[in-house]
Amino acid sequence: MASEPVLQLTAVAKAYASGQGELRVLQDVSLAVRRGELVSLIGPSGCGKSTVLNVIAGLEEPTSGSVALSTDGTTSSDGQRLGRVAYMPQKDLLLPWRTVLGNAVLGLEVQGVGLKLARQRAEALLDTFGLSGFAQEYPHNLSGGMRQRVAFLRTILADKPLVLLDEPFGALDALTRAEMQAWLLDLWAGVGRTGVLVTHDVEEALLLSHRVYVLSARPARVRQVVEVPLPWPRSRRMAATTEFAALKASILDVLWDQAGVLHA
């Protein structure tokens, strides 16, 4: 991996004006993501994890601190990041009147890619994303897991070197979620991307990530940085190992301490 980060957040803070005064959401958040890494953010509900992604994407600017994004040999700082990353939100947001193929190419169409070329690019990846034979199906005919695959294909086809994933499997049932995690593990090395994943699931964060940033309650601060030493390629069987259990316990201890949960 390259030594220089693709993404560097330094002492980022974010506050909003509210009817009751200033609402501080982020406070002194620093993190780094290097090329080829998948890094996770985990923390209490409402702590500001999605706000971090919005700041990275350029949808919002930090109140203070800095964001540097180096994706193509150049560095984009504050005010210059919009359109430089691919962003997959919590909901699949598939258009019901478009087929799988039509939804997959939507981002490319917005970028001005010709429809014929866009479809060729999508069709070349349908099998990789487990969608072979479903190109002409509509979203209402797909399972939740299949819809997420389409949304992820659309995100990857945007062809941005940094991918932001906001609870991509959060709405799925436990079994489908486990299947999607295994699928993403198999896929990630092949797509050649760098990513930031927001999740509430400690096991998901450890299984999928090179590094986990544990955030505090709002205003979010980085409470713990966990390097995940598990070898690659990963598999769900690793969740049964002593090493995995120790990593999970260290993160849960921080989260429980914040929540005031009694634990042994």
Contents of the next structure:
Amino acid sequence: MASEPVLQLTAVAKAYASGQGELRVLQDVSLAVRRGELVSLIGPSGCGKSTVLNVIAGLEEPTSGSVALSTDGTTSSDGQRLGRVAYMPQKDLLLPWRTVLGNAVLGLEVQGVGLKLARQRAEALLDTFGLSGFAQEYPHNLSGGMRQRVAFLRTILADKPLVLLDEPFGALDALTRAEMQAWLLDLWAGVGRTGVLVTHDVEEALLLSHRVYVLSARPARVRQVVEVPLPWPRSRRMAATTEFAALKASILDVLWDQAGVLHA
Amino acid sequence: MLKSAWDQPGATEVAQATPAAPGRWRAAIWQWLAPLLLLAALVGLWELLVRVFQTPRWLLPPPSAIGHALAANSALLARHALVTTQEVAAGFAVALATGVGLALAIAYWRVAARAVYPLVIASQTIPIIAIAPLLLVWVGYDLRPKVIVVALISFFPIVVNMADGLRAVDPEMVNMLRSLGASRWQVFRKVQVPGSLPYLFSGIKIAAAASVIGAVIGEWVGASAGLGYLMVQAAPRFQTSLVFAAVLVLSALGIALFLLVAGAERLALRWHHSAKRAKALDLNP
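May I ask for the structure of the form predicted in complex with the partner chain now, the form predicted on its own having been displayed?
Below, the chain from earlier opens the complete complex, with every other chain and molecule after it.
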């Protein structure tokens, strides 16, 4: 299974000019994602996790270090990544004037895929995304979980080799969140995509990903890399094992150390 | 897969979006009837008071006399109304074109935002009625000065609302589309234009009401036709009923224009109205 990485970040740093000096957001972030892997980034809030995704997506360029995105044999570096990854931001960002179907096909439409073909492809996936019968509904008629699944469908349909998920379940209530995690595990096995997931939920990171990168507080560095040894297919029940608890504790130790939380 | 578990909560929510039909009809009828009943009562009171106190007709004619004047002068009124309508339509079209153009410049060109926007606002502090006579001197006695006055009065709400709408677009939405590989033009067409349409229509509705006022001001200052001209001619001759009849026609013109815009809005923004209805029913708190 070990193939060349789809995504390779090497010593990425990012700083913004601010007021008098500069604001250093990322100090030293190196990570690799291989084909078919889902990798999680976890860190204290405000540590720059979303900036990492913005840099990967090509919305921003790193101040130093390099980003290599290898898809279909070609490697794109600076200034060429826009349009090569599917980015799902924290908010669902559905266009309120478009129906479920209209929102889902947005990525394909932007790439110039014919509307008829795009619709067909979206319709074929509605069932998998728990949206059958809702193709013609406007987003404001949907629940939070459903809106999030429409955003997911839009992301997956965009047909990019790499998917970036920025706290996709952050805004959902605990129960919907657990359902969505289970659903994502199921989905991921089926679509075989490569992905980077940003989360602040240790359990979610362990449950969903092959590897967890624990980031420090701003400016972000990779503090720890945890390979998750849990077997696939995963299930929520694994969260109750001692192995899981030990992993969770080790990650929380690093995170709490960052935040200065006193150990009992 | 997990389909059935998902379908249930969503399905009930959507069902709530359509309330019971009879209740909705009754509400709709009442919505139209209530203001009409009030209007009828006020008109009746007016008729009664004028008759009881025997007010002279040149001072305040009863509604029945106004109705009579309306019928007796229908050809005259129609002829002048046509002129005013042309002024309103032309001025409104000019306002729409310049308003949308300026809004685009303000939203996407920093220099224009800095330089033009303050001037646009300052232009509204100039009393139109003061420059209307100057327009007459500058461009002549015909339709043009009226068209300019209408445009000057109605371009402002269009510019301000449209510019606000274009700038209100969520930058994250723009980022999301760019990350999918969208060009600037695609972002503009797929997000910024549809997102600003509700704002644009709000501006157009205000402009529609104001544009009729503009035409009348233009005609008062100097004209040879139009409802404003007719009023200026009739008032000093104490043809007060005719003045009122002209006011009625003007008001009808304004209402017609407003309804036209509101209808276009309804067609263009079906999603927006359905969202407002959902909000009214407390679907999405």
